[in-house]
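This document starts with one chain, in the form predicted alone, laid out as structure tokens.
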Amino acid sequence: MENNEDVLLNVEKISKSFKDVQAVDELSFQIKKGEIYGLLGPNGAGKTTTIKLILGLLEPEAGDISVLGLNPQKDEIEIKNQVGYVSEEPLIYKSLTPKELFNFIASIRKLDGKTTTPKLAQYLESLSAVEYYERLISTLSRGNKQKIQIIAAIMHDPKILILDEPLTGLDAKSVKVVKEILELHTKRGGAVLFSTHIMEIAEDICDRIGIINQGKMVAEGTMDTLKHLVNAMDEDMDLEDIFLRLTDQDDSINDIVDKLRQTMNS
């Protein structure tokens, strides 16, 4: 029997619409301790809306969300203390330096300097961000802004990390470091909600994957489970192939490829 205490995030039949668009449609999933859960879907599938609902930035029209047993609409401040969030577009104070930003975060979160300072130094070194520590965030490249946002999200040791396209703009070394950070986070009992378009990354790091399309969950499980769902007899079938099939895009891709071949070979 499943231990409910292992479930850190529970999303149950949530729905959200914007005018005539049903962005999220009775969506349900759970994330447990020690798990990296990949949330995948085409553009406009409802991934970012789902994340905003979980964070309490939007209110669902139906359904329930529990984050560490808390309600995002009623316990927003407590949830923010327990969650680290990395957005697709860096939502950080660009008029500050990373040093000023981290000092500000440490102050409002009341973090202990004796433990926070050495961890922060290690994160900066690991992500090759030491040289940017006292530069204005507004002057940094997209990738370096993303590094600062990742550090800001993890410096308070949150129980849940919610990452929306966190690897955008990062070099290969930094991607490797972030993957290691996520693995260490889950080993100590944390959980990760990981939304990305990069199928190779999702296949590599996610324990389970939920694929949504038009706001609905169309498939969920491990890679083996997803292969079984699409009756994949080909052992070499990767997540990209499965994703395209489950979101009804494989036929259109084949048609596009055929037409490109005809055009480029003529």
Contents of the next structure:
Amino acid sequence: MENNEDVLLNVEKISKSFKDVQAVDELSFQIKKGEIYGLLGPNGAGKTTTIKLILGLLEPEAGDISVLGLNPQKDEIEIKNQVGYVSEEPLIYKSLTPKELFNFIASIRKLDGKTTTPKLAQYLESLSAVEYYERLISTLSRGNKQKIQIIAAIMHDPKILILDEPLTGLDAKSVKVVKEILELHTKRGGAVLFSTHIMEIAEDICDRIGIINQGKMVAEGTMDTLKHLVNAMDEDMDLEDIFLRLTDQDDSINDIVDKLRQTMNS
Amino acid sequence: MNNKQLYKISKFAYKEAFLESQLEMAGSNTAQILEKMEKNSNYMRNQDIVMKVVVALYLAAMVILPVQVYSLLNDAVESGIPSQWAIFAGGVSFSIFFAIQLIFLVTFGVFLSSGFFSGEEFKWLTTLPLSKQDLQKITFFTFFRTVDAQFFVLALGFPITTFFVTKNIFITVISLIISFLNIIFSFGLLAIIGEKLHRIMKNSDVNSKKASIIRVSVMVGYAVLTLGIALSFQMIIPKVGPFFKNYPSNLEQIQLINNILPIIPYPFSSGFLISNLYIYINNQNISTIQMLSPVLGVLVLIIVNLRFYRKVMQKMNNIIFPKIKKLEGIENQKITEIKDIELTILEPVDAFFKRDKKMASRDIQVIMMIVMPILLPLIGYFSMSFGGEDLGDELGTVVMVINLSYWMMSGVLIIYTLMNVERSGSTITQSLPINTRDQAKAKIRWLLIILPISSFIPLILSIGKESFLTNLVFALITMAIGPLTGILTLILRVRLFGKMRYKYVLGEINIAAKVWKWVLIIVIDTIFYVFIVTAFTVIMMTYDLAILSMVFIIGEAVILFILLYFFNRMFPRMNVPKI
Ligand SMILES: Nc1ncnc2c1ncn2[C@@H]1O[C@H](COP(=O)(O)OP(=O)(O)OP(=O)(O)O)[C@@H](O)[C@H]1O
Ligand SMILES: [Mg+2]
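Now that you have shown the form predicted alone, what about the form predicted together with the partner chain?
Below is the whole assembly, all chains and molecules, this chain first.
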């Protein structure tokens, strides 16, 4: 570790299994100040599990996690004071309104009403969610629920943002706004852990990417390093192919495409 | 497509509607239901069958009332009770029978009917190449499926009873026609109420006080009805006999009533038609003119039914082609402006409590949780003291034990329901720096609010009676038992489901052997319950209230102390540094 102070999140050889599935397998990575780190992997790769371990929602079987120098198992509350988390399923209280939800969150976080209100208003406006402020969350569309969840995660100015597939369901404009928010957040010295299974999103948003498959890290680096890796492996391959190959999906995908062609042409 | 095929297709829409209604009723329990479905793919089907069988059996059992009325009418003819009074008593009794059937049908069908009107189940059907007429037929068939069991029981129960009791073909045919008309009326009403309920429950303007009040009263009313209906039927049965025999001396007024009341189409026209016919056939002692008013009432019923039918058809049309309805909805919705946004910061315990309160006003299960503990002692009181006299010593003790049981059960129920509320927003709570002590304290606050009310309500009823003082002392010394049971359950639930290496959480972390853990909780609660109730009964029987008070107050203090010890260990005080 060259510069310890800059490392906001350190994950070292963590493992977690559920009954017969090894969901996370000796996974290690670091996230530094001002960095957006992308956790990229196919469905079931172990992204969500990793995130839950980092937040202390699950207990690792082995390995160490340090968030801002704190242990998620012991210092859960201090960590959550400084982390914002968007979960992959928006299981937010469906029988509340966003207004009630934000009041609840701000109270639990012991935020200051005077300084937080204008921030909240600004976030709601930028994401065009003001008009839904007093409607039942259950009646909102998938994308609007997601916006509420994102705002809930950033309203307390966290140092680290942990986002599990945060762009699901968002329209183009909102995606742009969220990207802008992330940018500003890192400029202030924050860090982002961003999970996605979509290559383009990772490429577009993240400074550094860790590709994981079956709980293991298969490749890590900036976009350039990864591209370099691609060229070294095979001249004809683009990043998409390398992603598929690294995550063992390339053979099967060719097969599937062949079969699809046969069915749809006949 | 022919009707048979369409009827088959409607099965899928019905399944969807049933699921929707189950989820709507489940509220904060939604996740649990989905889990059960995952484990057992037949879960919904079984649920459906069980519910239908129960409702059908209950409806079928209700024919005891007409059987009784027929036999009383027969007695009246033979024993010379004035025929006007027999007609009146029979007519009113039959009408009560029809009315109870209607209330029962509506109460137990209204959520399914409301789920049906959400229209969710037809969304994908409209994407299939089906004609408008076919879609309409499917909608109709789907609604029929929601009431099929009830339909057959209602249509045939009364006529079959009539046939076996009277052995008269003419009355049987008439009763068949009447049953049929009543069914159309009942189902029309069910559909219309269901549709209204759907609009109320789904109303997006959730913040208006008016909407909340309506919603809460709908749900409280529902809870009261479901509890009340079972009891009321049992109360009515023994009253019918005396009702027939105690007639007033002035029968002219009764005759007038007999001529006017049957014009009211439901439920009186059909009730009086049958009782008039029965008396007419058996002793011919009444004028034909008197038959006119029930016939008139039945004709009005037919007209009402026709209107209902058209209205229901139009509402069903709206489900499939909902354009206009949706627009109306949008106009009513509150659109917030940026200047309206303001945060209100509360203490964490208050914030948890307020959140639970908000969710409670929108969730039938939580409402039930609040209403049941308050209602149960009341109903217990009424059903026990139904004789009218003040309760004697022994009976008094029985009532006290029953109430004590209610409060202890309520404590468990409240904790169970509140824990489910926690689940429904788990991903948000997971991300928050929650001091579990605050969270647990907010739950205990619920116990401390609901259960004392529940303790003191029966007391109000005994004001002015001899037993008041005893009841007051009883309420005071047992008031803590319910909350203590609740706290015990809370501690057990968190210990078994929420233990992590360095802390306890209120969410469900250790979900293995879930059923066994709940069994364990129930067993421990039951041991606690048996212990308390035995102690109570033994002391009450052998000593007196003074000794009982002493033992209980000391005992409660000890239990409280033990529970607090565990509570503080699991939810330690914390000084969260504000950064
Ligand atoms: N609570 C659980 N019980 C059992 N198995 C689980 C549990 N949670 C995750 N798993 C398993 O762990 C593996 C990793 O799951 P995880 O949710 O972390 O994947 P993911 O990368 O987030 O996938 P996705 O892109 O679909 O969100 C999967 O095989 C999953 O089935
Ligand atoms: Mg995931």
